[in-house]
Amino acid sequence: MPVPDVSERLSGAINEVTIGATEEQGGSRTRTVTIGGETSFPMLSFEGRYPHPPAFALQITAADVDDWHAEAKKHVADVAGDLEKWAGKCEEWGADLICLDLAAAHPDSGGRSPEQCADDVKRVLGASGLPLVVWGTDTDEVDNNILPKCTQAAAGENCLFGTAKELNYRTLAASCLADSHKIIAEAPSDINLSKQLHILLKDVGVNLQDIIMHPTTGALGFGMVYIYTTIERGRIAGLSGDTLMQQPVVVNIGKEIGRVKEAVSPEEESPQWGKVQVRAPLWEAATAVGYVEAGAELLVLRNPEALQQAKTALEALWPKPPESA
């Protein structure tokens, strides 16, 4: 008896968005990251074409790194505070991409200026050849102050820059614009939000194929189910057709760990979970993977050990393109 096809047939496709610039194409990197593409949902080998793996950011700040939890803090200690060396071991690591958040601009963590956010960018790209994400601080007041040096010192570079909202869009578009950058397009898990949001940006020059969607982020046990079907809901969206939700997506993730008890409470206090040196960076890479079947395809970790517990599940589970399968 013929098994059937049960295949879907989709009409839409997940736009291909490559971050990075090496000297080739005007920048210093020495490589790019392209994420998207995908004809199907996550991880149906059977269905469509998935042509690029999920890439992964690992996090560096130039602020305090107090409110880390122990368990990402011990592998940074000796590089932070620095972050030439900083991002020069997430390359060592395995990251595919470096995150620099701006937390340290923020008045509570210091006031950084926005020359120093800018030098800061400096320092980074010169001292690794991975594409760069750029993440502010989340004050619409600073972020418009900072952003727009940092795009500037990254020109050429074909960087991410996020976040823009639907109530602050505008200075931080015209940034990423000017520079030629990406930017990342934040709306509160509402596929409507986001939807609006894309238009807006669209309606002051950014084309959508430079836009990456962040729908904000909750790790497994504190919030996740509402954003992983939310993700869910704009991915089958944009694979039916619909090019306003035909972005990629992505995840800030390591931050979300440490709010979660089950993930850093201490042995002492809870030892019927285990170990935590196991449990923390197995909570972050099982996050990970989690959002990766919902539809995300960059995901920001802090935890190097996490990432390398992450790429290899999805070595094993995102499909193989076909020459290589």
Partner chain sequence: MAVTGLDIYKLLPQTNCADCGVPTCLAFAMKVAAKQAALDDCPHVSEESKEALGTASQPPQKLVTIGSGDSALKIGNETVMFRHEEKFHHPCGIAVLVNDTDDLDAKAAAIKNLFLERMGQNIGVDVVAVRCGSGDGQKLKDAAMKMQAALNLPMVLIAESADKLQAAAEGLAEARPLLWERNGPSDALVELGARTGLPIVVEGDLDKCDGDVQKARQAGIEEMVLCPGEVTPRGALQFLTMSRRAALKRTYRPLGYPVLAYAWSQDPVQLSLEACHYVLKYGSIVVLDEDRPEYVLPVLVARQSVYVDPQVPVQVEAKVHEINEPHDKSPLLVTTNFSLTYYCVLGEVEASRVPTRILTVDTEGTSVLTAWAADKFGPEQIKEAIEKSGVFDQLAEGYQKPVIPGLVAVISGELSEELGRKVIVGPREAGGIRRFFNSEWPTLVGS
The other form holds:
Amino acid sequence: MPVPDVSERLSGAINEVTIGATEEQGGSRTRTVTIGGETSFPMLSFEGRYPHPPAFALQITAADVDDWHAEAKKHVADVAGDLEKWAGKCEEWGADLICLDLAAAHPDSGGRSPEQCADDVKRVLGASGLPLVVWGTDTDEVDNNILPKCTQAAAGENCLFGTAKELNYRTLAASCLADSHKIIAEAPSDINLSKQLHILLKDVGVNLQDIIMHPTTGALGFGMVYIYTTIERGRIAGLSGDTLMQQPVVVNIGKEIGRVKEAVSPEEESPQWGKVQVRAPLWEAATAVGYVEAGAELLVLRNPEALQQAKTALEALWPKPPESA
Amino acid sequence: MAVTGLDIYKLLPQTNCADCGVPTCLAFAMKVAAKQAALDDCPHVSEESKEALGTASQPPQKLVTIGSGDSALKIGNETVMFRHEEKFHHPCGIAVLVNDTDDLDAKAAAIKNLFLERMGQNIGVDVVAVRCGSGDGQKLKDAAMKMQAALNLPMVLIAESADKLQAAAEGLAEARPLLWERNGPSDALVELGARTGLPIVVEGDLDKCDGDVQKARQAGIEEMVLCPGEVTPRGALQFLTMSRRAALKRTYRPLGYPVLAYAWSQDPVQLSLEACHYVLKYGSIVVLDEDRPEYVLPVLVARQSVYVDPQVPVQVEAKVHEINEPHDKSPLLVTTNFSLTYYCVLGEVEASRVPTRILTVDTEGTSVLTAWAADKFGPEQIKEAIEKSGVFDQLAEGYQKPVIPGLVAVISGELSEELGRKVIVGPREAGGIRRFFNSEWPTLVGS
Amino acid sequence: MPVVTFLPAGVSVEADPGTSLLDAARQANVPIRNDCGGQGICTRCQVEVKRGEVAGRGSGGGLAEGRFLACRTLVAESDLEVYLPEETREVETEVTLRRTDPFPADYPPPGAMVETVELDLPAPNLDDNVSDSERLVRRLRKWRDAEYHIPLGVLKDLPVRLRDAQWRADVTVSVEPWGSRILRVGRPARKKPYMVAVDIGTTAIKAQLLAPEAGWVASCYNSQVMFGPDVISRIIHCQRDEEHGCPALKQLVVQDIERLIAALLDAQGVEREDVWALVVSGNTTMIHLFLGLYPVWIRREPYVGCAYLLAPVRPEDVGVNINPAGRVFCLPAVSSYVGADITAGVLATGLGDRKRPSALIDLGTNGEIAIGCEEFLVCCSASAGPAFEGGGSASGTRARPGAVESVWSEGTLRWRTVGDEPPVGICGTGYIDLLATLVRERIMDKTGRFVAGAPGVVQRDDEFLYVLAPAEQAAGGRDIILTQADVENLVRAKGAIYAAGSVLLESLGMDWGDLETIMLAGGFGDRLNKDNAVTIGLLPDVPRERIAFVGNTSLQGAVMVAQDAANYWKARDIAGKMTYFELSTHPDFMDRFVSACFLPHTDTEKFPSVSAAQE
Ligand code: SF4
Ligand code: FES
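Show the same protein again, this time as the form predicted in complex with its partner chain rather than the form predicted alone.
Up next: the whole complex, starting with the chain shown before.
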């Protein structure tokens, strides 16, 4: 009896989504990033395509970085406070995209005005040719205040803006529609909630092809596995033809690493865990690789070392399509 | 194929006599389908029925035991490709490689150091892989004996040829090591395995494994572990995926064995990432040539995470959780220890930036309303939890007022009676916490 | 201890500081309306504090000046005088009588649970000198072979009565689990024994008189509602007040039944003495409370009731006032959360006799679902809550005159009420229509959230709500509204029902499409719009002819048992055959529930007709 052929041809495919617009496309990016397009579970080249490698964004912010853990902070210490310089650094570090985190708009973190935020967006776009992700705050009112100004400031650049949530999606959806950006739909680790949000967005005119989903993020050992499984479940649905689950997935990992003691606790406190300068980036990279394994395509990190490590690991996994080999 | 309760029901006498301890045949059938009961528990089931069900319910992947006694490692018997479909049953072994030429005492000490506890579970390295780097079978045996004495962990014995494994296999047969002849098994290893009754590794691509497994089975070997050999991480992933699919989805028994994955990367960071990746995707034993904790730790945590049973409601510890560095005039929120409930509350509290204490009451991982309905989140339980935590001692006069979820507003009166203090009824959903903190809460405390 | 006096009744009670005014009123046995069971949602419990200081936060929040929510306002240190405005006092004690098709003149038919036969007995003589009782039983056995039991009371009079009737006597017998009981022997009266069938719902109680040419169903609110809207709150009350709680609840339901019987007898012109049996259906907790059985373990793991299969009892044992020699029968239950109401429903709909599987969905407070055919019967409880019975909602009401029972759009929203009376509230079918129409008109999104600025949507205290009928048009002088919390409740209730049905079907390896008929039972109104029920995802999107509205099957089942003892046995068979599924621990339930908490459903492809209509 020969070994049975177990490859599965699935009826669905993940949407291909491009972020960024070059000059010809009406923007000013030096390149664009496309994610998605898979027709099988991650990296299974014997049965399907995985046309674009997972993309990495590095997070930058106008807020102070006091709450960043030491191992991430040390890399950005000399650029924090200067978004333009920091953005330039990200390019050097090998990021595919830049993720501008707008935490500084929250009243407790400085309360930058909508205008200042819009200006931040502009300056980052001016300083680097990478495609841009703009990530709002955790507070709806603040988001509704600042994001419309930011989408406007980036009009034509085909950025990715987040996040739209079940209780607060109308404002961002309208702004992204008006200024032609892609949108992050965030639903807490549940494929039903995620699908519901996509329906709501569709009902207000957002194209399902323009959505990237964020099932929220947890670090390895701190909630990751629930989200990992949520992504897997969504991917099964999407590849089986559910158009509400064919959106690529983004996870925002950098922020989460600081919660994990094993990753960031200094050696003096936890000698049994070994060197922290190894642990911290490795933890971030391991979390990223884990998420890719489940199906995530866009990973937001903080630590440039982790970015390098994860990229190297994924090179050994990602099956380059023949044309780009 | 999954057998439904109705399929099993048809095989039963359908008399609802309740001799099985379940009120009806259908209920019993459902229990059997859910693997909560065995068909044999019905004294009236016919032989034909038993047979009909027997073949359908045999596990598609063999259970393999390595090691003996308390520390034995059981792997295999997996039933699903994705953990949410049921769960991953047998946590993979994580093995550290030791060469018989190494400083064995130092190695043993390093491995002992990787014996960790996390969240009440032992998550340490639980297998030692001893390799015959010396090329001398006797040396391998000595090294294996030494590791056995020092660590008493299940072992994988690795050598280039069967003859080098023989001494160790025979000497340590009691300890049931897994025998791995590189690129094996040769006929000699099959013979050795059959004679000693020890599990062996079958290495190669799927076709080779297929043939070798059948050969070894004919020789009488039952417990085997597949291994894709020295391949790239991508190759290994494909091997792992395809072999498990063949077993689970096609019931192809020659590939129905657990798989050993070796992290070949040279760079320790890459090696660690590679190992994590095998832990997530179907490796049953993952071998690392690395013993420094900073590299091994993520692998151990990945295993702990992915083998959590997704169908058991996840609980957080029942205690006072301090968020945003609370002080003596901070709110005290009370909720259940169902992790989803807790994390919803936590998320909102963190976003509010208000220093807060969250007291999670042990409701066996049920949500607020369910727990209330089942009498697990009533005034007595909350009172007990508050008293046990001693949280009032940390709060100033006028602030010792627990905030209970709005969904159980009905218990506020009785709870305040029990506590002899005011109880504040909070919002019905976590989403209302921030508004509650801003508008209502300040007006309700202090006096 | 402060004394609280309730006006205008003038009843006083001592209450500990910290007690809510609602609880104090309960202690004083002063009924206060509270449709949400004291959760501060329904705003029905408004009172005025005339004298004294109160605590808590029962005022403000949109209430008129001087008004407090009794459930949120606490007794402080001082004595209080609390005035109950009229609408708060209006705990609807009123009984509604509704006509139904009258029974035939020779009703009830032979074979009923209690019946009277006219028997000719051979007079005793020296050769045939068996005792009177043996003589009677011997004769009865010829009529119907069974074990007979003659209670002492009947026995005492037996010799006199037989001779007085000159050996031609009317014998009234009841069917009992072990045989038959002789209730009365006497001269032929040519009057059949009448019966009353009762359905004790968590929210409403209904009763029907079984007598020749009788055609009445009487209904009223279950007065226990003042202790909370669902069975759990009632059980908690028993638990809290171990001494008085359970007896108090029993007392309330017995009083309600008494009032219903009185209304029925009155309407039909029948005497109490002529009612020989009460046949009672209802969920397990309601039956426990009716019999005065302590129900506390029903809610505690592993959820075990005191008794599911109940022997008949004497009227005086439960305290109902019918012929004292009569019998009270309770239908059998399956489990703590699947009660006699479901057994009765299965009986009434013939679910267990069908060749192909069908479903019975009872949209009551527990939301039970039974699926089956002649081969199997399974059931589960969805714990849906009373939302579709009007419970726990700002303007909810049961289906009674003035209840908004249907809603549609003609550019603007239109509605009609039961009996075309001025609106008093919204009943179940009204809510179904309202939700469906609001989604269709995009006044709310598919999660049920109101769209700011949409017509009819107003903002009060930071919350959006929809005004269906302004106070000027309404009977109670209050806006008839739908709040965001109401929608959440309704969506959760319908989600629970659909999810429970889906999980139950999945565990059978079946799908909604495999069901021959989906029968919807319950007392939520008569004008069920099937399309709207599908539009909101309460019912699956199957061809509409497969959906049937079957009314109050619990009462129907009780009637069927009363009029034909064979059904009594059948009901027991049904209860024995039924397999109960506990969903609260089912691994898939939560997932199915979340996906069903959307309008109509997260998996839009499961509702093709709804998607098509929305395109
Ligand atoms: S013992 Fe067998 S026949 Fe009896 S109820 Fe159980 S399964 Fe049915
Ligand atoms: S009982 Fe007070 S608001 Fe409902």
